[in-house]
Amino acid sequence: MRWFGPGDPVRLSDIRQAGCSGVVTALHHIPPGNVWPPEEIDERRRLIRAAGMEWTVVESLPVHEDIKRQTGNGKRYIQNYQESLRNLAAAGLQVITYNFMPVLDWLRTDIHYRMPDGSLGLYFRKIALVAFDLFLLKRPDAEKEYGAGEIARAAQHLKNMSAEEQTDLYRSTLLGLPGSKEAFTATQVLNALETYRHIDAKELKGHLFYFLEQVIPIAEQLGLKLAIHPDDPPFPVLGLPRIVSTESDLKEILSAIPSPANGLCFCTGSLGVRAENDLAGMMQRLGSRIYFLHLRNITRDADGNFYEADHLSGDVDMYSVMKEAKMLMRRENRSIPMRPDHGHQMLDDLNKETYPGYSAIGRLRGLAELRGLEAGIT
């Protein structure tokens, strides 16, 4: 399970309770850029030893913006990351997951959406994002990215909406990097956006080949994987470019610089809410860059929206993902560190406040289902 350190509500005692061997974690108190240091890296990992667990994949080492638009103390920061990745090889860590998506990480427009059954879920609205984008963030020149009739659907949808429900659109939509409690700010959105106004797919790839051109040789020499995660949701929002979407875009990636410690964090939900892409195809075709699994399951609609749901149901066949993970494995006679991504908030956690999609009741149970898939396979 992915663990947010010390100030976590769900402690290692509830991981390994759930009956996991490890943690993959990251140091969210470090700003992006800055290196992390290996005392700092020491008692993440004497902390999750203690507990009885191991700690050997990185979820996530951040890419400062600087370097994602190549610009300000860009060069600085990567030469940072050179030495995080130093840091982390001399404490046994052994992959490294990361994204490229620029401003957000992942983005849902209702993160307490009520399932049927009661429990709480993370939803996606592409109409509530529309709404969001031109009448409450009021990002300039928005509506020259969408038609006359979906704006006026989306006006019509924020008029249907209650102010509360405003609000929670509002929140919802700004939340903030995961591991923090800290939301953005409208205004440092904006200020954000403004950045990439005139970067474009195109320009952010080749922006990213460079970072990779950078630090994937030294990834290298140290014996380390670096996997890149899909972007979540996988299509552009607020004006910024994604590149990390599709089969397409994935095997460019991994051909731009072809080394073994060029890799993929494979996340079924988010490659999931692309129809077109066909999950356990790209694992027969990618399988031997795979290098961590993020197992989650969607529900989506012609639209573009999707709610998170169980993990053995929704639009992700989760048997068939696993069933090729099982052959990738034996195939290639190696472990592939995988987890249960978000879960639903039930039970005695719908009191508790917890980071959306990572409290501790609902991943067990994904957990749970998820192993019985995979013995059942095996």
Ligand code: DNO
Contents of the next structure:
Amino acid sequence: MRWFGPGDPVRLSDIRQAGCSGVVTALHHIPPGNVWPPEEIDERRRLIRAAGMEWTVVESLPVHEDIKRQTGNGKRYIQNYQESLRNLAAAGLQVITYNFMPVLDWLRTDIHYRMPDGSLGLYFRKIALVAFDLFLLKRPDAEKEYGAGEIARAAQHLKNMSAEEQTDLYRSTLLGLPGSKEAFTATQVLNALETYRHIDAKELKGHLFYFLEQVIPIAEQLGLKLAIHPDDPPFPVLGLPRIVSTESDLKEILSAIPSPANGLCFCTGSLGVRAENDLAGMMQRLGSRIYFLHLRNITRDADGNFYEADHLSGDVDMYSVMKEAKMLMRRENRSIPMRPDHGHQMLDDLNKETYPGYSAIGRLRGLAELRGLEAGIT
Ligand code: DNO
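Having seen the form predicted on its own, could you give me the form predicted in complex with this ligand?
Following is the full complex, with the preceding chain placed first.
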């Protein structure tokens, strides 16, 4: 399970009682771009060991925006990244997760979506994002990216929302990075979006490949595996380019830098939002470079909306995914770390403050179900 560190309301003892032996974490308090010092890595590892578990997967070692844009101090941040990799390898870490999504990590328009059973889940509604973009954030020139019908529907959508719902949409969408309790301000996001205005998908891909050329040889020497997380949602948002959304994106990334250290974090919830992403088939075809599994389910509709469903129900065929994962591990005689990605806020957690998607009980339910599925398949 993922743990956000000592400030996480979910304790390590809770994670242990969920039946986990491994913990996924990161030094969230260190700003992106800075080196992760050996003492801090050791201290985090010590805490996890003291709770009877191991830290083997880093999620995430963030890539600074200057690296993604190739601006400012990008070169120095790459050197820092290399140094963090050295420090992590020295502490016995094996898998390093990262993403190359500009500005915002995952994005939802409603983080309190009430499920029929009363639990709360995360929802992405496309028209709500359009309304946010045009009328709340007021991104300059945003209207050029939408059709007249879409703009009218977005205006109507906003009109139908109460003031409270509008505030909620605003807050959900500007939510800060995972592991942070602070939301971005609109000005921060607008300024950051502006810096990507002239960077299209092709250029961003070039920047990713350059970054990989600089870090993968070092990771390979150190015996580390880098695992890129797909875009979430896997299509452009707020005018930002997306380059890790489809099977062909993943193939291109893997073949651009063909080292075994250049691999994937296979997130079924992110990739599953595109109906054409054949998850089990992708696992067959790309499996040898998958180093980390995020198992999450979603229910999507034809308009690009989706909500995070229970782990075993939804549009992701979790049985086929798990079966492929088991066959892959058997074929290659290795074990791939996996975690239940997100969970509904439910039971006692409804009265607690939790990180969206990362309350304890919902993830425990997901983990238990996935584990049962895995045992059955085995
Ligand atoms: C969402 C997570 C992502 C992931 C990063 C990896 O809950 O799966 O935020 O940690 O994208 O860099």
